[in-house]
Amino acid sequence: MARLLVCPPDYYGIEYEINPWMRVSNAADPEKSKAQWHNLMRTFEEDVGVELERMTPVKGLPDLVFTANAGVLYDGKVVISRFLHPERQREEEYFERWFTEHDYSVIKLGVECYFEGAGDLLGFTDTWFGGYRQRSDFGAYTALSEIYGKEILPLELVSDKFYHLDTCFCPLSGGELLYYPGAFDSYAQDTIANSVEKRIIVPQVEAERFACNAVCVDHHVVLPSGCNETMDLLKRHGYTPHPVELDEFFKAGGSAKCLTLALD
């Protein structure tokens, strides 16, 4: 993950309610949001050594800032997301345009399914996992498996607080998995246990501060501040945590991972 796609929060705000975190009455502070986002970008560039590609923000698309939902990218091929909620569907054309203009091969999903990108498709080199029920459809992963030639293990998300896989599931570079089991049904928990040997369980209180919505680059892990137990767990496994204040983005149900898309 040497390069990340990001989008400045010029038009970010809480303009509708499509998950339990979002309340129009709990408005985001524009200046504080921008300061937190730019501090996150500084952490990536200066502390972690990541190269950033910046999209142009679009007025009227407050969630375009959450580039993890642009689609999924592997081996130069991009499948653009098909959003469940109408409020986000207009983002699809801007994400597709960006990838087309930057010479990526854009592929259609090919089935009438909802799929919300790298927010719901994560994994390790040999094992991929797809979150479904809350936003993405189970059937999307059959099509994606054929496109990329990868087996994808579906995981059912049972809590609407954890509506995307990346809110509760973070693969780490050393093969460990940082995750919150309570977000999954029992079958998914068994699938995870049988597929990933090294698992790091995040406590519920910190999972609800988006501790799992982290970005791992080599031994660095960028995560929201206020997750001290998770940071201690990461340190014990040899990682260097980089806490960043991101509470303005909690209001929309997102954090560090939601604000980025890996381009490598």
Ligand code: ARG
Second form
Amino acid sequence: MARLLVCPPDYYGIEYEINPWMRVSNAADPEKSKAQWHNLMRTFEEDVGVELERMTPVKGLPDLVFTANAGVLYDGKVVISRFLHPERQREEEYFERWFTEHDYSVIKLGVECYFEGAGDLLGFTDTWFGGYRQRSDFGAYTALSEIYGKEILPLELVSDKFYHLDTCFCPLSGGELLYYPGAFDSYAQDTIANSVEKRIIVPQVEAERFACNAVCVDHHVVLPSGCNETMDLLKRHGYTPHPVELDEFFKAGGSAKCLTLALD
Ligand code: ARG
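Can you give me the structure for the form predicted in complex with ligand ARG, which would complement the form predicted alone we have just seen?
Now the full complex is given, and it begins with the chain already shown.
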């Protein structure tokens, strides 16, 4: 059974602006955020059959809900994130503590390298991809590929709206890639085209509703609601889409995938 790390939104809110989606004046509704988050968790547990590990939320850390950015985990080894923005650097110790308490071996990258975890490092079994320029540094992938003994293809992200790789790039269990090419420079677009045969292109309007910020478990794909064309594309490829209303989290620049970290 797939396991995901999540963090309840008790202290979620828009308290600073570190991406173009965030406006302090556009506050998140606490009750609506909690209802949307719980509905997402219900979907994972009951409709998809995922096991959830819940972290303890921390007052003053509104983005801790985005556990995709805790770090990256593979082979029992966790590389903890080193956030670009000081506002999120305060999350690092809480993520690290969670992994240590759960007996993972925790590795840290050098401080001179920024790396925002599974938000920027994604892939298929054999090919991994690392998003850089917006948040993570190119150099992080050299270090990570040594740690994990995997080749990582760096992909340059050119739009500040798609500041993490998981906002525009979603590998599916059957080997297809769901993605939005407009978020990448032309070299990265070529890299993707040359390394992934089955590509499903998300239209811009739906990419801007975080259609690519989806969680795929077997043939299930959990994605934000309002992405009908993406849902049709997924169905045509044999997947079962599970739309969940998540607009309170769009206000922070996040959606379904950002709110989870795969633990296996
Ligand atoms: N407000 C958060 C930030 O800008 C959102 C993080 C979304 N996470 C993700 N994996 N895309 O850092």
